[in-house]
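Single chain ahead, written as structure tokens, the form predicted alone.
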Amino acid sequence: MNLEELKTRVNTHEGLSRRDALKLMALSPVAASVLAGTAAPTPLEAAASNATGKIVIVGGGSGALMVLARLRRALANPDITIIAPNEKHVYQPGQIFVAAGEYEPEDIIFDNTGYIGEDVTWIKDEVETFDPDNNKLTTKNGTAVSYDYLVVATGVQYHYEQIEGLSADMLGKNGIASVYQSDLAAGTAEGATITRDWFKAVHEAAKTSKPRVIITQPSTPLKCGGGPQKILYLSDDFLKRDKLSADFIFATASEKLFSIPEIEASIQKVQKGYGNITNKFGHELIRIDAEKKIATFHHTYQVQGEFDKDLNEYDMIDKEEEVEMAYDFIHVTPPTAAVDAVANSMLGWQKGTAKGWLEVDRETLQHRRYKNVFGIGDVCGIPIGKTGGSARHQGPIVVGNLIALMEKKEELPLKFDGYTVCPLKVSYGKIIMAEFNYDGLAPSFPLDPAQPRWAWWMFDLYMLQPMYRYLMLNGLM
């Protein structure tokens, strides 16, 4: 089977073993270019530093493990403690592939222990309080830990309870699902399998009726901002492959589909191709009546007022209302926040739109007030960057700058450009690989980044997980 035969099988949704796919992709010049183009920038290679100091890393997700791996190599005599409760690791980007029926749960859950060396002190707990004024923290079990340098990689938490009438234990019932539901501390990702069953239930209902399906997106910062739309397009395409249909509503608190104009325009074309998607902008889910299957949204919008002769324009008047929508099925993306230990401490932003998120400089990733503290990943209160791809690019920045600080250098040498990536799954077999940074589009491969491509689907489905597991978490790319 050659690459063209592989492409045909994917486009016609025929079966394909991962082993065959990996072999063929490895032989593909496209795959080789992808691998070269997506390598994260790294500091200049040098001999291990003789700098000393006790480093504490808080968190057991991708950002924490990437920093840990790099620090162990970069320091001649590392003194590192990691505080993380999870012996299992969840490959979070794979949750949507589980929901879509492309992965099994065992494909995205694996042991954390192999990433934490015997030379590292591992406290299997979570932090209860931070005391950065005294370079100390306390775990939930009451263990006091001091540090010279701190790396915060605690991720986000989900607040289903902020939606009136909803709790996490209601997922999987009454047509409600959420792919985000997981217990990372326990190494579980039940939201993925709940949503896979939800896909099947929507499909079954569409055989005898045309169900109404709502996909929601909140106003809070979101881990992978394109996640809800991935569920939208894959669940729609899941029906269309069998010539079934439903009425889909994308109810988002945002006023647009994507922040990058070129990607926004491409997504609009995708939606027109489906022909059964209605966008409800400025709609934030605030209440669910699970028995009646009614979702209530807070809708904010503007209306045109009187004409202002001095400004030569119309006044725009802010309006708000509550809007009820009946549904047969609903996929909920819950509000998110930094974990309480960060949000309730002096480490969090104390005011502004990023209040509660870790207060770090958006380029150096060093805390703005506590200079011996750095952040990585979703917890950081910076404009963009809540993806695994961001963490991969942040890892060498954090390590390089932390070692520079330990070596008493006057300036931190490395800067994060805001890189993030959203593999936007617009159908089975097609992905828009939206790569961008603080300045706009930042593709790592010389192709139109707004064009949906089969190659990106193959890369994301078959190559990214092993790259993540064996290279990224070990700080090798």
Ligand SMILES: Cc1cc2nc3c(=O)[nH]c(=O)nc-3n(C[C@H](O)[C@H](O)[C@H](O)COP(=O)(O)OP(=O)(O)OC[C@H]3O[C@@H](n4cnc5c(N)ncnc54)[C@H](O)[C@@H]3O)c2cc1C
Given for the second form:
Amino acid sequence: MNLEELKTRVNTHEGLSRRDALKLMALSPVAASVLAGTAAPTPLEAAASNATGKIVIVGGGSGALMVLARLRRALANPDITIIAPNEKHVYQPGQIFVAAGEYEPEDIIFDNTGYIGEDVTWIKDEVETFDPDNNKLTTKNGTAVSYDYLVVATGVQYHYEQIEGLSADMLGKNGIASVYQSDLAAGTAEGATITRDWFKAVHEAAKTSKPRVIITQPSTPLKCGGGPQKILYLSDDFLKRDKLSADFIFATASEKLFSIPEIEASIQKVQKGYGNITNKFGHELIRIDAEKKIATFHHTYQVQGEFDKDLNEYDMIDKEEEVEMAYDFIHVTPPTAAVDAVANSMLGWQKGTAKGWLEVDRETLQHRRYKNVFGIGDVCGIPIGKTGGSARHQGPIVVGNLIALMEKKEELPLKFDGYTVCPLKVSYGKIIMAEFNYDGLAPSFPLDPAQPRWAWWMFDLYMLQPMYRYLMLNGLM
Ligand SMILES: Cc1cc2nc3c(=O)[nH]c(=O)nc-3n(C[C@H](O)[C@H](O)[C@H](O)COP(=O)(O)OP(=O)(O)OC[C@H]3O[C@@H](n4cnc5c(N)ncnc54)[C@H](O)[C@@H]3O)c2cc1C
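Structure of the form predicted in complex with this ligand (previous: the form predicted alone):
Zooming out: every chain and molecule, the one shown earlier first.
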């Protein structure tokens, strides 16, 4: 099979051996150049610093492992402890591909032990309390650990229970799914297979009726903000490719489809192409009656009031109401927050919209009050960036700035620009690769980032997983 045949197979949705495709992609000129370019060592390599001090990293996911690998290489005499419960690592972006039937569950679970070297002290536990005033923390089993420097990489915590009538153990029953569900401490991602079964159940129902399918998105910060829409388009296309259909409702607490106007415009075109999607903006899921299959939303909206002659404009009046919607199938994206240990500590923002999330400077990623503390990944209370792509860009910043601090430099040299990436799967075989930062669009390649492309689908499906596993987690890109 050559690349042309591969392309035809994907576009016609024929069966495809993933391993054949992986082999082909690894041999293709594009893949080779990307891998060669991105694998080049970054400046902070090869025992560049003699700085000393005990560093504790908390977490065992993407951000923690990327920082760990870089610190081990950059320090001549590393003294690093990692506190992480998980011996298995979940490649979370792959949860979507498992749901869509493109990956097997085993494609997204790796052994974590290979990333944590023997020179590192690994405490297989979770932090229960942080005491940053005394440079100490305590784990769930009661071990007290002190540190000179701390890196927090604990990710997010899901809160299904904040939706009345719902709990995580109800997923997979009564037409309810959530691709997000996982137990990262145990190294499992059951939401992926639950949603794969849900795709099939919707497909089965669409053979005899036109089911109503609701996809929800909450108002809290989300990891992978495009996740709910990925499920929306893939589950719709899963039907379409067999000439089946359903009524899809995208019920989002947001007022738009995407924060970047160019991407928003492109998604609107995608939705028109489907022709069976209704958007319900300003709708936050607050209750589920699983038996009756009714979802209740808190709907906020504005209506036009009196004309104000002085301001020369209409007064806009805020309104709210509860809206009930019957459904046959519902995909729920849970509200999220920082993990309790951070949210309940002095490390979290103490007030404001980011309350509870780690209070780091949005550029240096140094804690704003505790200068020997840094953050990486989803836990950070910064305006954008809850993606693995953000963590990848944050890794060198955190390590460079931490080492500068250890070396008693007066200023932290590196600044995070807010980079994040959403490979928005708009159908089987097409992705909009939305890369942006604090200033707006930030494409890595000279291509229109709003354009859905087959090449991005191939890149995401076949190349990102090995790049993540062998390069990113080893701090090599
Ligand atoms: C369905 C889905 C699709 C996604 N798609 C994409 C995508 O296409 N592209 C992309 O870039 N990103 C994507 N992401 C987001 C990406 O996976 C995360 O942003 C990334 O994993 C964040 O890394 P992290 O280290 O901050 O957190 P995580 O990787 O989630 O790791 C958190 C770690 O902290 C540990 N932990 C938690 N609490 C404690 C504690 N108290 N003590 C010690 N350890 C603790 C956990 O066990 C875990 O090991 C997706 C995520 C999901 C769920």
